[in-house]
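One chain comes next, on its own, written out as structure tokens in the form predicted on its own.
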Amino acid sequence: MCVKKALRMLEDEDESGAHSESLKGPAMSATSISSAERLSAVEELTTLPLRGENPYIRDWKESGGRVFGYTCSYVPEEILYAEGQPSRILPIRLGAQGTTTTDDADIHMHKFLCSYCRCVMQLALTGEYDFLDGVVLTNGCEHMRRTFEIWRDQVEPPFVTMLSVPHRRDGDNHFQWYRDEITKLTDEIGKKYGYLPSKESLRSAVRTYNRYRELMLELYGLRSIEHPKLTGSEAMKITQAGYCMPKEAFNERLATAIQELNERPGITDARARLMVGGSYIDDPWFIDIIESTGAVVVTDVLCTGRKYIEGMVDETLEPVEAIARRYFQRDPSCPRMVDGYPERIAFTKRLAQEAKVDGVVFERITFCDSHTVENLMESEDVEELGIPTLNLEREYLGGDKGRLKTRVQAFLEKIGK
């Protein structure tokens, strides 16, 4: 299969309404889970409706479950997802795909704040996230801390809290800080809803999430082989589906999708094999731009991608302790951490070499504190391996797609691809 053919398949899905540009979510009709099961697993996972139109989210709530939104990979999902409580919580990662304006958010947020945060806030202020029963944000950066304050004061969801994460991982005191924050989160939920997860329910959640990580690593393996079985755009859509489905259901569909992908012919005419790294990405439009040039994105070092699934929870330890250690001490860490750069750049280099990439595209959202310097540092270190890099600045909404495509095309020509 060639890159252009794969992209045409995705464009056909877009034209049929699978991915709308409207503020209120996709134009695709609200499919039921039973009708979704008639699709192939790959088709279902790459066309899953967004947010409140998602049939899995609707079914979860109709069955009496609660849905919590979160924004950072340092939020320990297993703590929320653990079974056994009167009303189980489904954690979903808060995206802002389809946002076309930040007019309402700009009333409360300065233009110098990251456009991802402003887009998420726009959806919250206009009711797109009214289906949420709770919100767990972190102090990942000052932009997100400000988002928490506005969400708390202006949206006033039924439950909202901040999970404070230290900026260093060395020393037991920093880990204990994070461990105490998890206890605080659990206690707040218990006080609000009248339950605490049992150790067995936590162990069950750990097993489910570890299986999820194993399957996702297998999916990434199908991207980085000599003839990739799927495009980077397809991989991102599948990854996003995993953020907004019950993990048992996603694991089952992903296992089937992997079987389907293995039966595909591989991509044989890619112009170049590229890696993407940098700021938060949950919308495939940026990957679509890169792959519209004939290149294929074979791996990434994103907190919404490969970084997110790295590292298992130790199933032999006491579950809360094990969960806390996996989330807080895992490598690679986030660039928000003062320490950990040697491990982060080692991880980037390893993936680039394993996937035999021809180049790396580092992108950052304008005003992104975490990646303003980190991208340049990684770029210089990666080029020491003889792998060329491209640094791009962008907005979350994607209003400068023409400029970005021109830059990618020029980069490919520069490296002789």
Given for the second form:
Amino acid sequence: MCVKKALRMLEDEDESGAHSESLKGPAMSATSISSAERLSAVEELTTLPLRGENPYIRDWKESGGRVFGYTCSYVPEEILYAEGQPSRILPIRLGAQGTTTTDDADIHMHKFLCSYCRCVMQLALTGEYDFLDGVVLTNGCEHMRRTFEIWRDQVEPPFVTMLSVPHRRDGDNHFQWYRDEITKLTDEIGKKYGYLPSKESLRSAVRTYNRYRELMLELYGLRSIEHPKLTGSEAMKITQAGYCMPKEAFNERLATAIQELNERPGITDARARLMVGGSYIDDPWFIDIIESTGAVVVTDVLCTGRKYIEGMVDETLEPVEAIARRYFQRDPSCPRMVDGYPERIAFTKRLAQEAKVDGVVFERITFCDSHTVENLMESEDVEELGIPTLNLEREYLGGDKGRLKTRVQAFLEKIGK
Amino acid sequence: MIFAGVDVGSMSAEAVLLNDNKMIASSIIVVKPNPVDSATTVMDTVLQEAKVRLEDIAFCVSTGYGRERIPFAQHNISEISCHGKGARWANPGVRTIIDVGGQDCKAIRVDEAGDLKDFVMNDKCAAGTGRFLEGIAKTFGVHVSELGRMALEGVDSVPISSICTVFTQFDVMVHLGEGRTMQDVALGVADTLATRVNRLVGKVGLEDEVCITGGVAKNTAVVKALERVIGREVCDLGIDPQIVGALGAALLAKERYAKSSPEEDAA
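Let's compare: the form predicted on its own is above, so bring in the form predicted in complex with the partner chain.
Below: every chain and molecule of the assembly, starting with the one above.
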């Protein structure tokens, strides 16, 4: 199908969504993940294999679906997921869990670039992400821009694009810029694959993602109660599973997992209740170090955690407009935004108080532009509430356990825990 | 009643025995690759010195990077709390402690009981630590303990700009190649180290008496340089600054013991 025809179809299409052809999305076959079904939902979600080994991703590919990778929470996933709904494109958030070296990435990237970016690039360069049909990156930070360029030039994936997100959100022009970027993304995908999302498919994607956010908030609710039903490490693993599964399937498993967790006894012997904030984390090793001291991470203000699920897409508005608003104008924003600090710190304070935390651990990946200053500002402001904070610097790669654990342990000793 | 503290650091291990509130033995060894071996060896030494048996120890606390694997310790506490506790015991006026160890340095503030109030540690870099001084000593072909005396003979401090331990050694070679004396370079090294440590002190804030602990405190030139940059005299602890961590661990062992068995404490 040529783009013009596709565009015409989009225009012609009525609200009932007459795309009968595209409705045959890659249905999840029960047989291929039968091994996973023997596990409880919590077990399955906390042990889901990564990347190419992930059965949901494999099934999606085998039944003809495309898989797109993205890194930044400003990539409007519903737009990708809605392409030819039920979806032909599965957006997955690119992690680099378990990476042990950045040797290949370091040929192209300076050591002064964020180690998360270098780890992701390492996987891309060594073929771990060859199963991806497309990659959508953003100008979230300078490190991410370099990641885009090197991915484009050295890996040469079938589809790669960068969504340019303005650094301010005030005024109509900035919003229009972001809105135009979405149109550009949709057009590029339309040109490449010959179809565009219908309004109905967008609405359906919005409903799925809103349901996902509701369920995830429910999961967070089980952490911040007096006797948390799950550890921070488990929560992060479940979140990770959500990044790499079709949201419909994930929602179903998560609903079951929530039931299972509700039946568990809560954690009554936590040495301290902590909150984590700062740079990108998707690998539980860092949370494991904190929790190895006996503390429990009961909530977070991470863009890979609580901030990612904050804010619903308004289902009453025109879907693209509503999606653009939710992604671009949501609060708390990313600290890469010039504006929005008052809302970010208010959010951090609110969560810290709601979850009755004994302390907040702010971490930043070495050379992280966005969080180096932000963490110090938030840290000072949180301490005004009488909540002590600890500032840590880390690399994305696991390791350095002793150094970090000593600091966390001393922090707990300092706050009398 | 006997309490023990054992501090297994990155370069040396120390043990201290307390009999109630009196220090009865202490020892320092160079670490072995295995923290358990280091702990066992240094503990054996103090036991022999004090002529007591391991079974006589009521409670033992381990600290230092090897703290988690010490089989004869009932509890482990971070070296940060231990240094604070130990220094405050040695000199009751102390509220700020600068600890320069083998692999990291920290600025610590404690309250009147010696309990941790705040701390700052250097980030993943050995510059400004004992390891840094060892590297320089190696370049000079002398033992690290001679570096302080050498620096005191320096007349004109050589500015050392590099922030990295490895690159500083290159830097030092260049200065020597240009004809600067080892004494002047050693003085420059002491000044650099003091400047780096001062950043931590600045972050944690100075309060009342300040002391320096850890092996590097034995380098008089570094101590003098630090006094210069922080603009204040550093107080004397009256004990070997290298055993302060182990001493703090022993004191915390005593506190811990009292808390866990209040009836015996009362008796």
